[in-house]
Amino acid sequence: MCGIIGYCGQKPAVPIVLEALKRLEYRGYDSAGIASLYDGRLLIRKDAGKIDEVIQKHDLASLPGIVAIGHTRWATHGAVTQFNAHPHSDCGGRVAVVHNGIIENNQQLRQELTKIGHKFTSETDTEIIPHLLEDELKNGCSLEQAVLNIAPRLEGSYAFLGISLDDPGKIIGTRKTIPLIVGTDAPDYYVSSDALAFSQYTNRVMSLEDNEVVVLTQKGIEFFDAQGNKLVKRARKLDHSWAESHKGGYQHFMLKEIMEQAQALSQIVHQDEKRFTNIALDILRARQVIITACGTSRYAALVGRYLFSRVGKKFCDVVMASEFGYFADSVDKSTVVIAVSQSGETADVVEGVKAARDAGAQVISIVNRPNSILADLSHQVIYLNCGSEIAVAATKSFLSQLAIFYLLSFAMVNSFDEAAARLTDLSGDITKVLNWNKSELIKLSQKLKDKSAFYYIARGINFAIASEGALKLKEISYIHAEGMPAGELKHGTLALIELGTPVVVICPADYTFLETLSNAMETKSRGAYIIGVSDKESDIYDSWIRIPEVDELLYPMVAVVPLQLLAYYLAINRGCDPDKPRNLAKSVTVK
């Protein structure tokens, strides 16, 4: 969930590092520090806050060195702290380390440190490691044999950077589950979470495995396996069309990434359609599919499971990744486990896809960052290709994910072409949708903004974008919401509508209008303000959000879009950042 960023090389390294740190912002953004070796010194500057202002209060900038590592945090282990903020030193000072994980069993390896003398300073699991690194070096260890030692006592998932005056020069990096990927440009080298912070540098990388281990020096690279064997890594091409981070002249990343979607769905058709058939076809043979997401995500796949159903008349059943595990049981060869991940490294999604392998079941992820640990665990990959996103929430790449799975679902019945031509022109209505609304969607944002709470409802296959939609707007504005399909209304959400309560209804013109209507009205007559979001306008709405007609199965991309720029325009109304919503992180690498 944090973001960690090394470089060695003959620049000065703090500059570098900076810049770095808020690229990776978005990974997490309570508290950032950096660590740099100069002149026979271990230098550690840290404190709680976003990064530009740790950098103004501490002067980071001024940090001398041509090695440093840095950091940017998501508490999980402690308070938001000066004390708690990374990076962390070891009992003398010579040691700093980055990291970014859980150790599980911190708790066991912190009492047996202090029987042994270590003193503590902070709350966190990360500050033990670099006391195991220090008492590996106090006995004549090299850093990275350091590292190789305590390596197999450390039980979760992580990925750490280490630097130490013992052995200066240099910084080594390690992994489990947790992405840690390296970049080259000699003489100037590069590690991080993601290529994303040195990509305006470099457009050479390399991965690291499970439990490898990476040295950086002005020499070189060197990679290790875990017993310490060297290892020859071959460095790959990164897309720098992909690795974008400007907001391109918008206020916030959120604003430009929702503004791109009519963009992005045009690309996403460039698929490779044999394969697309090849992999729908897999899924048709298979006993069983399940799907596994979490958060926007999962909406999606909700989404896909309908058109599985409905295009391809293939029933799939929707798991959380966080609950996937309980239900292992059930999977086996005869499986098809469908992964679907913004990031392609969430912890429930990897740990739940590494039990299916395990169980013999065939593995598809549907990702958007290439080089991600779910891709490498996958049998098939399926790219989104929309770019990348920045801010916390999704957008684009919820709308890539719909376009992937309807894509899929006719597939299912041989009629990949006419899907794609579909999802072409509908392009030009997710344009229509964005100039039709702002003007509104802005109106409806500074009369709402002080609502407790907000209720969304939908039938069929528009009910998870009831979801979504709730989704989006508790996690940038924090107003309650909560989406639901319509017919659930009468089971209890009924009891909390009162006077001005607002109500989102999700019902165009399709299958689902006059049953939806109806349960608009059931709302409307207990005082509720009732928002459409249909292609055809009714005296039920206080306020109507036009969508474009289109084909049935497309209307949850046209009916989100104005969803995602109503949560936004509240956000911005409430004084929020739509960007760095507050105790939530872009890539949730914590189970």
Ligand code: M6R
Contents of the next structure:
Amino acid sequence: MCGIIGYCGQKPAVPIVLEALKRLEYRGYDSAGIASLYDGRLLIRKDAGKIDEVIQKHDLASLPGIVAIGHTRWATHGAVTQFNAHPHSDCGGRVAVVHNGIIENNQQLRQELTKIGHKFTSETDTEIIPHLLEDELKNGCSLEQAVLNIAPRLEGSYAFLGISLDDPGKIIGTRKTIPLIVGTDAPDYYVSSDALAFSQYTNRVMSLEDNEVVVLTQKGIEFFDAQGNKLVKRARKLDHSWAESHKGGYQHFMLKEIMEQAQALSQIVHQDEKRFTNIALDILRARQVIITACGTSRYAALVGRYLFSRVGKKFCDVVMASEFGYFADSVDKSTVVIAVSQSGETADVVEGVKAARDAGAQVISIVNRPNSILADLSHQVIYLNCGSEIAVAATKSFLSQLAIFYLLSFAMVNSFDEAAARLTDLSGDITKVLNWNKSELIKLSQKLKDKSAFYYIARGINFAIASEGALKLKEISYIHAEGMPAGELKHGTLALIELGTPVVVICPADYTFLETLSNAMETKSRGAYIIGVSDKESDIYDSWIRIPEVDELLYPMVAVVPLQLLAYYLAINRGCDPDKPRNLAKSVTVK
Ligand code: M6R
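Give me the form predicted together with this ligand now, not the form predicted on its own.
Every chain and every other molecule in the complex is listed next, the one we just looked at coming first.
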């Protein structure tokens, strides 16, 4: 949530910052702004709206400067207005700050600052930072010393960047819990929430640890620990395949990412088999196993739970990460906690993992983003290796998470190779399912675009796919949707079915087929329009989305793909932007 960027170097700074903001837009897109230092002046322009709109409206590209910072916002404190957009400034307009995260004690600090005469112009928590810096700078501190002095007063999680007329020619940055990455290509230096922001210029990056401070000037970069001691950091190489962010000819990132799934599957099997098997054995040996995740990643975890039980005969529980803390009393040294997160940044997951570590649990994380906070906190990390996922709606990362759970469950019974071979074959089935259904899904989405609610049902291992299909639809097309185990319908939701209500029935020809079909019939008898997702045709379906016949534990992977595409086309037909759904952001770094 929120993307921040700073550039200091030999080139005009503003075009670099604007380009970076476009690359960071997946992190938030309700407001944007930049600040630059030029000719003894601090220039700030910002507004509510998507980045391109703000750039045009305020002619941001015309702003001069060789030092600049920028921000793309996902509102937490304060409405989506120009006043609340970042950068924020101090009383005298001499300091500018961009911030990602939440300052939890901002009300108390705001009161203290107001009492001593500071004037606030926004409702944000962020604005206290430039005011705190203002006082330190007035006392003659350097910008980095000012940051070191105020950081202990800030509670919560944050990454922020600042520039000031009182210590010009530099950008300072610091972080706590929220990521901050520095890119170096002397004499050009970058700092951002995500290396994607500057990966077209350099692949040499360095990460900040909690409470460290970085100073960027045209002469170089310096790092300090919380006590102000200088640190030496080595740059590591950024994997360029990760940093790709173009649409590759597709209209949207989401469509590109859906189409990349066959390839993602063939890549995912390239894991270190021995390490993988050891992790699987740790899971088997643990007294209890808890998987924690949010949103789509949690649905992958639910499929994982079935796989662990069916293949490895290992029962485990899945706990929503935002609720994890309430179960922390049951976590101990003999617990394995598996944290699943595409971004590796989700605050609820990070928080849960910290609690689990404190209780002595072994933490294994399944993440996509390299060098993420979650990866750093975990004892063992399994990477999805599916490349950057930009669209807010998770697609290829979900399929990759399912594949990881599939591999892990087979590794529990010493059959990693067999699972890897099956997944490699499955990538052809993913291509098939896309080719078979594309035109039918386009037609279906045109027909159903004005429906107000969809229901998704399935049983067993496919139940989580029903929930995932519903989540995809609601988040990008704003149609109400619910996914549930088919057997649960008659316990309440059936009351909502009326003439023409679309019911998506995931019923592969496996052990769940007949019972699921009979639940579908119950909705059809009440007027539902049945969309059958199956390898077996049936008279019950009003529309048939054909999937290939595969091993029964692989059906979730082939069934989810047409549901992603259905959601995508429905969003397009309803005039929604599937890459940037309203009110959402890709990385949810607030609790
Ligand atoms: O990065 P994470 O996997 O931790 O993200 C978790 C959820 O925020 C995420 O899956 C969200 O539900 C997606 N937008 C769903 O498409």
